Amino acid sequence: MKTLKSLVRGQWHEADSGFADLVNPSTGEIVARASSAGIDFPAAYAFARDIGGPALRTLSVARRGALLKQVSKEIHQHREELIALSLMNSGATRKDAKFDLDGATGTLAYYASLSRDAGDARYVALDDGLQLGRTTRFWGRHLLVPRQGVAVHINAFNFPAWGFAEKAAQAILAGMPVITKPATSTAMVTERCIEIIQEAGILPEGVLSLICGSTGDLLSLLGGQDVLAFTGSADTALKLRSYPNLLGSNTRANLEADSLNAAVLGPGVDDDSDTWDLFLADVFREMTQKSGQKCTAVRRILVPQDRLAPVREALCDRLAGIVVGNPSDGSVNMGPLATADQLQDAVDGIALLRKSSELVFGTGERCDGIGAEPGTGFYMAPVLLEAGDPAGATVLHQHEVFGPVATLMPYDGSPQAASELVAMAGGTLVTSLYCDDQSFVESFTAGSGAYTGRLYLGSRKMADQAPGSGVALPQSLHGGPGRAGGGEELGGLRGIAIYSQPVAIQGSRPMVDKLCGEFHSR
């Protein structure tokens, strides 16, 4: 059995007791172990931030970029591999492990691309600057400086190469060095990714650091200077928004938590349109992709009342598809979920839900997979719920089943309706709506587009386009308002600036000029 090791000190770690298992979901055989016990968290902390960033800091941007690039080139190198770990310790189907492992290697790449024309710049500029004085004599611009600590990354069991890539790749070409430190129960990828690089000498010493196991007493060492950056759950979102040194230090935090996703069909889409095709592929997707273990994925489908009954029929005929099981059956279109954890809080949240609503598809409780011995795995089947009043039953918009698992909500067909029902989950991650009439698409985005980080519009004219509504694309934001955490991730070179120091530079235009470079965050 492997005893996976953490990277710290530029050496690693492996520790001799306090081991959590790791298990293989697909037949709940023990496949790892994984403790940080024996790190000495100050000392690690102190080599990330001494040697690790000022290594970082005296490179230009576009050197930072190119070392993501060879980082992005040499995981690539290895994705069968990781693919094969990925199905083993993940339980995802091969096709599900590609997406996470092409969403990493994509956003490295996506992320050094951005620096190539940089130039010999170390910072980034956020605007060509402005006259503060009587004449252009005396000028202003806006800077985005590295800031001097360290990045901690938490990042979720569901993503463990897209979500460790993800926040490193921002905060590397920032000039941040970071400690990540992935969920213990899909661990195997993130620290064969970590190996990898490691192996492959491509960063300065102390740039990456990884934890397998608990984090110790490491968030209490951050200050002002240093960032984190989480995704999980609300509560634990809360807790490490509540550490006394964060709050006295405004250490600054970026968390992506709960989101209730809504998928909203528009007035008027014929079913045998490009519209209406969209919409059910999409909603279809983020119900079964990674067996629903998606912070984007679709939780609530809004649907005019007088189309609910088509679209019940056409999401329960494609759901019919649906082949749970063990991914190394070549039948198998859909794995287990991640730990036996997982399957009890879906098993408990559909029935939370049942009471207000009505089971159309599925059947809440785990099942056997194909390709596995009865008894054995976390499986459980798609479910397909349904609300009759969902403006009255808050706790559809309050909890969420992380699976396979959405509920169909009809509504009246306005989008101030629509609307309302979408803020009812007081935020969310990514809202997509279906719908080719203008007007709706204004009011509704009026209504509510406060209460979502990303608003997907599915139209005929994109059909043809479409990644989706749950591909976190780099070029986009990724964050939500309120319960989905508050956090901003992404959006291109917008992504560094958690990492940085936005300052005002003010003084004589040659000067001010010459410090800031040509290189813009736009």
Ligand code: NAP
The other form holds:
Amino acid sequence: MKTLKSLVRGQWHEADSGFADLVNPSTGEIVARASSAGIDFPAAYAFARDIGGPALRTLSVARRGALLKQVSKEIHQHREELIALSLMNSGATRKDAKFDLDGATGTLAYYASLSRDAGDARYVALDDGLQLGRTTRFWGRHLLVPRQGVAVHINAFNFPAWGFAEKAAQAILAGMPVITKPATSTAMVTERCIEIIQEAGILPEGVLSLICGSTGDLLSLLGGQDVLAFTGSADTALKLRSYPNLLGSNTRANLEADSLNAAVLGPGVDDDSDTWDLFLADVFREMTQKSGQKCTAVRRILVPQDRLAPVREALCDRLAGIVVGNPSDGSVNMGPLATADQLQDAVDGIALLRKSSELVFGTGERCDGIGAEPGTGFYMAPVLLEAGDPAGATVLHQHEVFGPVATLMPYDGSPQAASELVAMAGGTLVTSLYCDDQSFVESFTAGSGAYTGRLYLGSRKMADQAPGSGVALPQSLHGGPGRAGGGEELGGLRGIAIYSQPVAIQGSRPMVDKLCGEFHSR
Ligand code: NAP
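Can you give me the structure for the form predicted in complex with this ligand, which would complement the form predicted on its own we have just seen?
Below, the chain from earlier opens the complete complex, with every other chain and molecule after it.
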């Protein structure tokens, strides 16, 4: 059985105790083990900060971008091997595994491309400047200066490649060394990605470290120059943000947590229109891709009362085409949940939601999978629920079931009612609206925009180009208010702001312009 290693102080560390098992969720078989026992966390942190940080900061932004491009290419060259690992350790179908890996390499390549015009700049400026004195001789600009600490990245189990890569791309381009920690249950893909990068000798020593297993006392070492970026559940987010040293030194913490995303069908959408087809295709994909284990998955489907029956029927038809089972069987198009605990949480969560809704598709219980021994694996068929009174059932807006599960919710067809239901989740990563009526779009945006990080406006004019509401494109912000964690990642060069100190520079115009250079994030 494989023992996962950590990369600290430029060396591979293998623990000899305290192991957690990693399981193939399609079979229940133990495939690896991981532990961080024996890591000297203060030394690992100091190495990243004092060796990796300075090495990175002496490089120009363009040079850092070139490193990201090499990292992207190197991971891509190992795509088939990584897909096979993902099938084994995450239960991902081939399509789901590609989504994770191509998301990782695509985001790295995108951040590399942003630095193409950076010349020899070592900083990114936020603007061109403005006159501060009587004349333009006294001039001001804003500059992003890399923080001189360490970026600690803690990721969720569902995107072992993309999760690590999107955070690392932003930090490294900004000039911060990274210590990345994947969720233990699916860490095999991340561990292999880091091994590939290390073997290729791309990054200066100390720029990228890996912890497989617990973070030990790492978080208690962080101070005002460090960054903690976390993706996972709201409960863990609260625990991490409450570390006294993080609060005491105002350590930058960027948190991406739970999200009960809504897909809203606007009024007057004909069921033979492109907008209708896009709505159904997106909802179906967002319920079933990666077995619904996506932070951007649709959990709430808001439909005008008079369209409820055709939407229910069309969704049930599509869900009936799902074949749940071991992804190594060619007929399977949805794999298992990632762990036994995730499956149990989903079963318990559906039972809770059913107190305020009816089951209209699926059972909400474990099932056997095609291509798997009966009784083995963590399988669940998709579940569609329907709520009679969604405004009166708080739990449907607050309890996230992280699986192939969503709830149909009727509303009266007004933008106000739709916005109020969206807001009941207390903050989401994405809200999608399917509507060709501009005035509805405007009222809905005014009512619900403050409760979401991204508004995806599905309409007939973009239907043939849209990648779907669930894709976190690196060009756009990813994050959301309230329950969604309050974080902001990606969004092009805005994403490097997390890892930088924005400094207001004031002085003589030639001196300020020479210091800040031509490369800016606008
Ligand atoms: P989780 O249990 O909160 O774990 C997330 C990460 O935190 C894992 O790496 C975990 O490590 C680590 N962790 C847990 N307790 C910790 C502690 N005390 N100190 C340091 N690290 C700790 O979440 P999950 O089950 O992996 O992921 C599912 C959740 O993530 C869902 O709620 C989903 O909504 C959310 N999610 C959000 C986004 C987003 O972008 N907003 C994206 C994906 C997922 P171990 O695995 O070693 O315990």
